[in-house]
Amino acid sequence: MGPAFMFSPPADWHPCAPLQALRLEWLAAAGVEVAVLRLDCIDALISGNKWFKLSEHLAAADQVNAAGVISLGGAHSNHLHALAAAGQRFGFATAGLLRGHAQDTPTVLDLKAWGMHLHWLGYGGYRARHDADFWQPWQARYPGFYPVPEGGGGLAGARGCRVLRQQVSQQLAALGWGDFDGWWLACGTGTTLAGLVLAEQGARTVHGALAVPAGHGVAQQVAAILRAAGAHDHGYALIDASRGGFARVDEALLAFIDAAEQASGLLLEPLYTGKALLALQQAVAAGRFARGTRLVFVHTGGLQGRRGIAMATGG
C-alpha cells in the first residue's frame, strides 16, 4: 500500500487566510460591515476549511504510524479533493469511498491523478457509513489506514478549526477594526462552526447558513461535537440556506452570485459560499443586524467545485 504514513509538511507550511473587507451596496445601505476570511487563498489545491478540518486527523494518523488515510465523500467532494492533494503533496497514501456510481467529474479526475484509491459504494452502500461495522471490511482491505469521517468531521475536525479565531484576531488592526460582533459561514456538516463555537466560548455568536436541509442532522452533529468537547450547546445559530436541498441550485441563486462577484471581485460557488452570502443578504434585509454590526464571513473555499457545476449546467 505504499510507504508508512509520514505527515511531514515543510517547516514553512503554516497556511494563514487573509482577512479582507467586503464592500457591497446592500451592506453599506444597512450600515453592516463584513470582512471575509479568505480560506480559499491559503493554497492552490489544499484549500478552504478542508485543510483545517484535516489537520488534527492527520496528526492523529501520524501518532499511530498509519499506513495511509481513508475517508468518504461524493463525486464533487471538496474534502476528498483536499485529502488527495495533501497525500500527493506530503507523501502519504489515500483511499476514498465515494457516494453513487462511477463517474469522471473534474474532482474525480484530480483524485485519480493524485493517486487516491477510489471505490464507488452506490447510494445504499454509502448510507451505511454510520453503521457500527461499516469500517471493518475497509480496514481489512487497507490495513493500517487511518479512517477519517465524512467531511473531516467530529471533534478532531472541529479542533483543527479553532485556529481561525486567532487568524482573525491577528488581522483586525490592519482592517481598522478594534473588534467584531459575530461570524457567518456556510455549514455542510457543522464541523467548522463547532470549532469556532469552541474557540469563542460564548463571546460571539457563530451564524451557520445551512447548505443542507435540516433533515441532514447538522444540529445534532454540532451538539454531539460540543458535548464531546465538554462544552455547552449554545453560542451559535443555524439558518436554512439550502434552497430546498443539498446541491439545489436555482436561477435566483446564480443571478445573485453573478452580481456579487461582479460587484466585489470575490469568487463564490453555488453549493456553500454562494448560498451563505445570499442568506446573509436576506438576514440583513430583514433587519437581523443593527447598524454598526461587524461580521466575519468565512469563505470556506470549494472553488474547485465550480468546474463540476459548470459542466453540469453547461455554463
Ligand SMILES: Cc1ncc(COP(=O)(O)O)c(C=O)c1O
Given for the second form:
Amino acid sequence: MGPAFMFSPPADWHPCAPLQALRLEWLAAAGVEVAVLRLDCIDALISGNKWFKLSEHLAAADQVNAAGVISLGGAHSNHLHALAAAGQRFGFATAGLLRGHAQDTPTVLDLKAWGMHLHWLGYGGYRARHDADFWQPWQARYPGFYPVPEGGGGLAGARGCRVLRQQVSQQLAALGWGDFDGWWLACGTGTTLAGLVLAEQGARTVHGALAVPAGHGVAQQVAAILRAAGAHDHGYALIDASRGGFARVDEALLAFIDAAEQASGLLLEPLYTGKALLALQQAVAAGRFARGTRLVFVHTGGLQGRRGIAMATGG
Ligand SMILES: Cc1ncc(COP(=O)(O)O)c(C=O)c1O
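Having gone through the form predicted alone, I am curious about the other one (the form predicted together with the ligand); can you provide its structure?
Below is the whole assembly, all chains and molecules, this chain first.
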C-alpha cells in the first residue's frame, strides 16, 4: 500500500479572493460602481474560478479514496493547469486527456513539469468524451483515478463556487459598501454562474457574459445544474459577449483591454475576462444599470493562458 493521497488541501489553506474597487471613467460617468473579486489573486499557481470549481470534485475524490484524478481539456486549458498545480502542491497524482495533437504550449510545459500524465486524443477522440463508454479504457489504464468532467463542471463544480458569495459579504464593509445589487462574470460552461445563482437563491441577479456564441448550450447546462440541485431556474441573465466566436479576438477588443488595463492596473485576458468587461461597458452605455447600481465583477483568472494567446496572435 502506498501513502494515502491527500485531495483536501491542508486545513489552513482557505484561499480568499480580494475584493477591490474598479475605477474606470465610463463607470464613473454612468454612476455605476464596480468591485472586482480577484480570483486571479488567490494563489500564484492554482488560480481563478478553476480552484473553486475543483474543490468539491477533489473532496469527492477524497471520500472514495481515489488513487488520483483524471480530467480533460485543450492545450491552453486553465482547468488542467489548476488541477496539475493542485496535484503537485497537495501530493496527488493527475492525468490529463488533451484535445488535438501533441504540442508544447506554455500551459502544456507546466502540466509536464508538475508531473501530470498526458495523453493526446486528437480531435475525433476528444469529441467522443460524452460517449457512455469513453472513460472505460482510461479507468483501466489509471485504476482508481477519479474522473472530473471538462472544465470541472457539473453540480459539484457549481457547489464549489457558492463560497464566493460569502467572500464578497465579508469584504463589503472594507469597501464602504452596505450591500450590492448583482454580479457580472464571464461564462464558458455556466458552472461558476450556476454556483452563484445557488448561493444567491434569487436575492441578487447574476449576469453571465457568454464567451461562447449562442447555441453552445450554456442556458441548458445552467438549467440542468439548477435542476440537479433542486433549485428554481431563475436569478440570472445571459448576455452574448462572444464577439462572433469563442477565442475570436478583434482589434476593438484588444484596444479596449489595453485601455482598461492602463487605467485600472487590472490585468485581463481576451477570451473571458476581457470580453466580459467589454460586454459590461456596452451594457452600461446602453443604460441597462441605473445610477447608484453596485456590481461585483468576478475576475475568473485565466492569465496563464495569455502566454499561449499572445504567441498565437503574435502579440
Ligand atoms: C478564465 C476563465 N473565466 C471563465 C471561465 C468560464 O467558467 P465556467 O465554465 O464556469 O462558465 C473559464 C473556463 O471555462 C475560464 O478559464
